[in-house]
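The chain below stands alone and is given in structure tokens; this is the form predicted alone.
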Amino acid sequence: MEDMIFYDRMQFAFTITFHYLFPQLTMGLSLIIVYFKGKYLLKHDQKYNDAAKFWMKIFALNFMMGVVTGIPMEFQFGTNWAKFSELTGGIIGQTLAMEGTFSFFLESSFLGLFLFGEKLIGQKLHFLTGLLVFIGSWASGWFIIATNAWMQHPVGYEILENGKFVLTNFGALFSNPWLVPAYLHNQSASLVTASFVVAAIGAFYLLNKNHLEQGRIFIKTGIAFGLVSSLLVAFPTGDWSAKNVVKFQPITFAAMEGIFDTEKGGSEIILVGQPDMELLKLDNKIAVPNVLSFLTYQNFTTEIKGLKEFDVSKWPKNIPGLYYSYHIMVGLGTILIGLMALAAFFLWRNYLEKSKWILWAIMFASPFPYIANLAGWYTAEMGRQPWLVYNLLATDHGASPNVSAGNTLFTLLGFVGMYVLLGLLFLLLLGRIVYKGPETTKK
């Protein structure tokens, strides 16, 4: 049984790290795009323009990507956790129907017109497609993150007899605490991305030397983005998010900040540090007194319960993996702002393109976006273990109990070779959209 739900999470978490490297480029990149878009009507400047159609088409290849690879992973809500389905299908049901139904084809529908109807439709429809592919994207997000906030803290239910959860008020699925800081946060993590690729490419461009205009305008238009998203990635939406785990979900928050010991007097925050399970203690830790109470609770004093504090079998699964997902993701955040920052200042100061250190520096942070926001799926998702739905369904209760180890295994095999194939031919076909570069219109 437990090499059953091993293998079980296993395809899951490979399934969907993989599917989530697209959507979060294409729904930060679709504010980006209406905004250049949005700029070429206000200033009847064609490079802007220029730059909007090139920046659909990386759009359209992730779109695609993330329609290939997202297939299967729902998938797997009838094949390998079919009694998850099977008991929590008339709550979840609402909101993945509701994306599927409302914000897929919304975005998808639009997204043709925006790619081959620009001669057709006329400039201002052209724009109109491409807001309309962008309210699509972040509707999709908004409905399967009121799908995972309902997993972390379960509103406007009820549970009958043969253990089945029905669904007593649908407003609840949209007014849950849970949802708003946790889209919100999310959001600003995929405009980070999308912020970061946009600035690499352009810094690519200005190493290299061509499209030289274009490469200015993404290198422009990435830093800004990128510096106001980082910070709203850390304050206030992260800082919400946060208090939002110490609140409904405090042994996740014990964990992944480390905090065995309940501490009088204020609770330290931890830098650096190494779980030791055996002993139930940090390693070789640094830390400061006391703020770790003060950016919970505004309070240097307040005390924050370790996890001695609560039954044994209420821990999360996997605390060490918790822990450094954790400090993985707000490392990188760190680090993100910092770069942005530094970045933003070179630009104001005319010294950005001359200052090739930096242009390199941007290029390289490209892949770390993309670590943070899945260390930070990683830290919801495994925070919430041992459960399915937060203190109401186990994990192990939600397994289909007629697919073997075996399978699973065999079926995740062939994904990884799939997906290897896959992940190829999509950076083939990216390579080449950005070796091509921006078609430049003539005026």
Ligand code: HDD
Contents of the next structure:
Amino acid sequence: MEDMIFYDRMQFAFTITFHYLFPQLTMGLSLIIVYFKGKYLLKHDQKYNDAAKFWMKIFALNFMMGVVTGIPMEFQFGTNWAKFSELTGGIIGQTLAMEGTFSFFLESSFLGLFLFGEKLIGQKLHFLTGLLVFIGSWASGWFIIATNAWMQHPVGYEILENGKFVLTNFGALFSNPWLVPAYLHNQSASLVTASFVVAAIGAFYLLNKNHLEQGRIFIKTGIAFGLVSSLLVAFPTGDWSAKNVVKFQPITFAAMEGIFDTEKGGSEIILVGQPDMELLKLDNKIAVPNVLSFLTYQNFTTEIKGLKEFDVSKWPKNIPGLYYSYHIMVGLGTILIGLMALAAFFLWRNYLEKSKWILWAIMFASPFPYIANLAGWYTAEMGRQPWLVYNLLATDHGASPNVSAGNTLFTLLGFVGMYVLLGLLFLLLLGRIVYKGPETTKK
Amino acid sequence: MELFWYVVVISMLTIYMLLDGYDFGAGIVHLFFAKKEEDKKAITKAIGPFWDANEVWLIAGGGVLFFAFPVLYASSFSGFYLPLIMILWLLMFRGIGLELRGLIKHSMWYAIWDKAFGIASLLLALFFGIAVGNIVRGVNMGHVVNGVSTYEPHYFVLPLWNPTLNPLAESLGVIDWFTLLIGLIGVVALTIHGANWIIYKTNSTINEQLKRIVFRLTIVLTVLALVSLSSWFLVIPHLFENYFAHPIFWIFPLISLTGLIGLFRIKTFKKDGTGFVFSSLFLAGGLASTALSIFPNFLPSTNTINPSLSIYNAAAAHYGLSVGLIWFPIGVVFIALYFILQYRIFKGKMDDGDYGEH
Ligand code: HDD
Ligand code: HEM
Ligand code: HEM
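Hand over the structure of the form predicted in complex with the named molecule; the form predicted alone is what we had up.
And the full complex, kicking off with our chain again.
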């Protein structure tokens, strides 16, 4: 039983982690492509259409990976988490079925037209199909996050005697106070990923001294979108999400901030430190007094409850993991804001191309948003443990009762093998696209 | 209300089989009959812009199943654990096979993805047929051994096969001679369906050959259908009970029969699309007849201790289902719009377009 749950969890964590490498780029990138297309329509400047065309190739590859790795996600609710599906299907089935009905059909119908129909349907309609693909992918994110928000903070339900959750208020699923902040935060974060990737490839071409015209467009656009989105990620959306966690999951909050003791007169914010779960304290910590209280409650002296105030049995299972994920996300977020601000300043002063080091920095920073995004999800998901549905349904009670550990291990290994192959292919093909570079149409 | 969602789920899955079915069929034709590079290209072009949208019918159908019949979703997805995950893997291979093929222009690269696409299609057709076979045959609900349930009444677990391959054995497996037979029917029927789609959407040089193949396969299909019908009686003795109770159900077997008869005349059709219409009739009628033969059950129980999963005991609560009545029809209107648009833009023969080939 223990093993079985463990493999189920590893399989879910592994497959969703891999899946999320792709939608985080495509959701953000679709907006940037729409921007390129729009600019082309307004200015009739061919180079923007060329930029759109180049990024559509990368989009197509990522989208394909997103689709291929997304299908197992949907199926896994039934295959590995049958008990969870049976008990909560009446509720999360709503949002998941709505995702299929409203966004997957939209995306998949217009994607083909968007990618291959430019000559067939003309420029204006082509812009429109791009817009629809963008709407479809953001709607997809909306329904998924609505599902997840319900698991983090269940609303609009009733529990029957047989343990089944039934929906009592449909509207509540979408007015869930957890949903809007999480959605906005997540979408800004996906825009951060896309901006960094666009800027990084721009930097690559500039440093390499080829495709200069396109490289400049990429870097400018990447920095503009990147600066705005990385600011949005921290404030207001990140801040708002943190306030939700304090309000609805105070134990999780204490664990992710690394606060063991309640401090009289206001909590410090931990910048660095390693949780020591034997002695229940942080080793080697560097902290700024009272700031956490201020950030959370706009008051330097409000008390924040430490972990020790709560019953140990209610603590998240993996406190160090939770703490590190959270600090990695926030730490990288700070670095990303700093880097983008600097780059924007250089761009404004026209120094950017001369200061090679910042181009190198942008290039090397492009994996950071991916790491921050995954770290953010790990924070959310590990913080929710040991619950599947917060405070109501334990993870141990959600797995399929009839699938043996041997079977789950087998499929887990299968997924690992398959995804390693997919990942290698993806990198190979991505490398080719980047290496070939954007094609330019002569005016 | 349950009835409405039953019709929705069955229709979505049937539409899925009709649409993705021609992709599988095209894959099988591609594997066995397309020798020249230009024919292979034509085939991938004929399904290129569609396969992804077709696959969404499965995902969305699964989603609606989850929403309307969570118990059935939980029970069957976990009970058919291994075969389902394998179907997933195959679907993934099929998808990347189609999408990656055109990205590098090299004959060895082509060869790899052609095979991936073809073999995955073949196995998928087989597996989906086997799945249908499993559903009509039923499963050991609650995993009853010696009169005692091992699991809660609505859970079961099936190994991939049982040692005797006997559908009447006490310990069942996913594969036995009966489900394998239905699987073969699936392969043959979808090959015909895919060949018809290729005839309809392309000018490839193999189209004439394909018509002959469709004709021969139709004979095979008829024989298989007759064999399966008689073995069907062996496995499920009261096959026709539902039909005598509700005579209106006879429409569906008749539709299927019309399709089959039509297929025999494949060589005489003036329009290239006619064959496709008939194979669609055959498939749709056949799937609907199968579903109705076990109605109102979804997944019959082979033991007498635990009940079958029916549209009533597997459904979600009423409030949730009735909210769905509001948003779902809106979604359907949109889906229909996209669908019409898509097929109008990509109408006619697809060989010469420079789209669809990735
Ligand atoms: C580029 C990615 C990225 C960056 C730089 C940040 N985040 Fe984040 N964060 C995410 C990407 C992300 C995410 C992956 O998108 C999450 C996971 C779930 C969600 O909705 O968004 C998330 C969740 C998330 C949560 C919810 C955790 C939970 O549910 O338990 C909080 C409190 C924050 N973030 C706070 C912040 C703050 C204060 C940041 C300051 C810089 C920050 N994030 C930067
Ligand atoms: C990209 C986004 C996501 C990432 C990276 C992610 C990551 C994870 C991780 C690491 C776990 C394992 C937690 C643990 O065992 O400690 C997990 C579990 C799980 N997550 Fe997520 N998750 C994401 C989004 C979602 C969404 C959107 C949903 C629901 C719709 C969801 C539902 C679940 C479920 C059902 C489990 C299994 C039970 C469990 O171990 O908690 N996840 N996820
Ligand atoms: C348990 C969680 C998840 C499930 C069940 C799931 C399911 C799926 C499925 C079935 C697809 C393929 C759709 C198609 O064929 O067109 C897909 C793609 C996609 N998913 Fe996920 N997904 C999950 C997590 C996430 C998360 C956390 C996000 C982002 C917030 C996300 C956003 C997307 C997007 C935008 C696509 C479109 C393809 C792409 O842009 O790459 N998904 N997902």
